[in-house]
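First comes one chain, alone, set out as structure tokens in the form predicted on its own.
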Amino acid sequence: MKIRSRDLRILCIQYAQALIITVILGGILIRAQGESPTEALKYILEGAVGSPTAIANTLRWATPCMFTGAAVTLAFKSGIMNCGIQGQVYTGALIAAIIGYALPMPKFLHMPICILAAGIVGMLYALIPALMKLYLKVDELITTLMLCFVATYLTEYIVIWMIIGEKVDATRSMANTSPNILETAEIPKLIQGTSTSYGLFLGVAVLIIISLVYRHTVIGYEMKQMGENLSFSRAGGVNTSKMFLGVFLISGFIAGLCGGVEVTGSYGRFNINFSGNIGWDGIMIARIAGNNPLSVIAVSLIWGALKAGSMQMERMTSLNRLSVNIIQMLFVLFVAIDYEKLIAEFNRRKATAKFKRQEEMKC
């Protein structure tokens, strides 16, 4: 559906808005820590597109976000508050590892098994919380979140005394990862000498493949009714419980991709804080995006030079990274704002004001 050019115009006049606000904000916030905003604005644009190699970083970062900004988009997009994004990352990344060690295999079989176990996983990760809410009927918001720490400790727990057991200290560092992949399981590099992989067009084409089904497609046309309206989908046939777990399971199964490319494209092992705001930074990504497939590798890409512009900036100033962490979100948070609504309301309550002076004016 085509966006009309009055809603396009508010969407514009929104994010302007927004954009205002949080440059003048993460302007105080900086030179509150003793540096200048332009200063730090030019290493965070030298670090994410300064160079060949900082370009590649910049792709490095955008590749998890579209992963995670698309299994976000597809739930949100049908009504479905699948939050547990983390926790399914990171249950196909652990898988992703422990196959890309412990089983050898030809090249042209190793790394697409590593990488479909891990959406398997990933979608069974999120199997839970979905037939909890079809049959139990708890809310899938809690159970996501929650989910996401039990991921957590679970692979932290696998990792530590199951894989790694007793032959090292457990608060070495080297004891938080897993062995390193096989060199059968890695994604080939796109940019030699960097972290950069093909499992970048991977990303990219999971949200071209989302936007073709909502767009062209009788399935895509039922999910985004159900998103929008549930009731009047079901009344109008729509098996919305079939369409629920099916929307849910392709939504985990696609945060699970996340996990297995980042395992076999970047990292080359399990690590268990590897993921760090991952999960939640597709969410916000969604949010800014619109639920607009496309527009999240848009999006995707703009938060990757973030990512490596912030890198760059902490190393050349006494700024941290979670700075730009801070206006990122506080971007995010001025963008929910409905300044039409919001507006409208404090002109109602002026003229309600006005209204009432007049009236005890006459008494």
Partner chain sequence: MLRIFFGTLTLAATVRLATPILIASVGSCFSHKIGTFNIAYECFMLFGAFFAAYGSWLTGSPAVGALCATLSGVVLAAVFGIFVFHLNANPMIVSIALNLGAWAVTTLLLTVIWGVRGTFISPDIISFKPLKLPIQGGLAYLGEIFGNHIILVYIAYVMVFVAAVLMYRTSFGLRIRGIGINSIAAETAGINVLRYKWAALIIMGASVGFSGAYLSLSGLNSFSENMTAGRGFIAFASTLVGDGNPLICGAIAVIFVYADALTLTLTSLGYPTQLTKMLPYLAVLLVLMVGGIRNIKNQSTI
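Coords for the form predicted in complex with the partner chain, given the form predicted on its own:
Chain alone follows, minus partners and molecules.
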């Protein structure tokens, strides 16, 4: 994957310009709320990388981003609009939590089984839209979106009415989490006393594997080809249906893993609707990373740093954590601009104007 110097220049322009505009608008936003932007930035950095705990927080929030970013990259690179990451994460997480608290197992077996089961359930949940697309020709964008909402309510129902309902009746309306998982099911913590676990490395590993598959294998090439030009890859002899199903299921599997790692690594139980926009985050991260699996790692770290930093900022200033969210969205908006086309358009117009001038001079 060689990057031509021209591409690199455009890429630099793209990110630099997005960053500058975002910083200016973000500064105005913070200033409008009566706080100093530099002060806010200082607290964000302090909360993100200022101390070992801060770094642990950054890594903790980067972990789910890596998994969802990987799931989205995989799907979107093959032209599959898997917007149901959230549903796959939730179903996977619930299974991990249930196996984690209800089935005592030896230590070396329990945790892998939890995570693996989470992945498989996420995969099965992705099977529904995949089959609907293959056999009924229903657009997977809309089915995955709807299944997101279904999963949110379904997991809520299972936790409140089936898990908590039979354990403690009195507090049914109060508690909305499943019981804590057993110690054997927990992923060992990377940094003691925080909720950062070795699950981080699983996320990095998944992304590196995807990157290697894309670079060095025929299947990886076919997967990319399918997203770039479906009819070409079909004409080239790729079984697109089989490939579609495979990629969709692996995407669901990775999303399920995310749920499993969140439960066994960080929360230790299933909280209802624990992360409202984890799937959307994944799509945005994949987009900023330009659908490149290795860049997803870097963008996830930035995403995690912003999340950890914004919490610190909220504690220290009167600013709301949502300000950082808004700034993030602004950055996404400006990175989404297609500068290559804009520059081409600009050059074309300049050339036309020049041509016209020359014509006029001749006359």
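Residue numbers count along the first chain shown, from 1. The structure displayed is predicted, hence computed values, not measured ones. Think of the rigid core as the biggest set of C-alphas that the two forms share within 1.5 Å after superposition.
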Task: Rigid core fit then residue 20 CA moved by 2 Å or more between the two forms - done: no
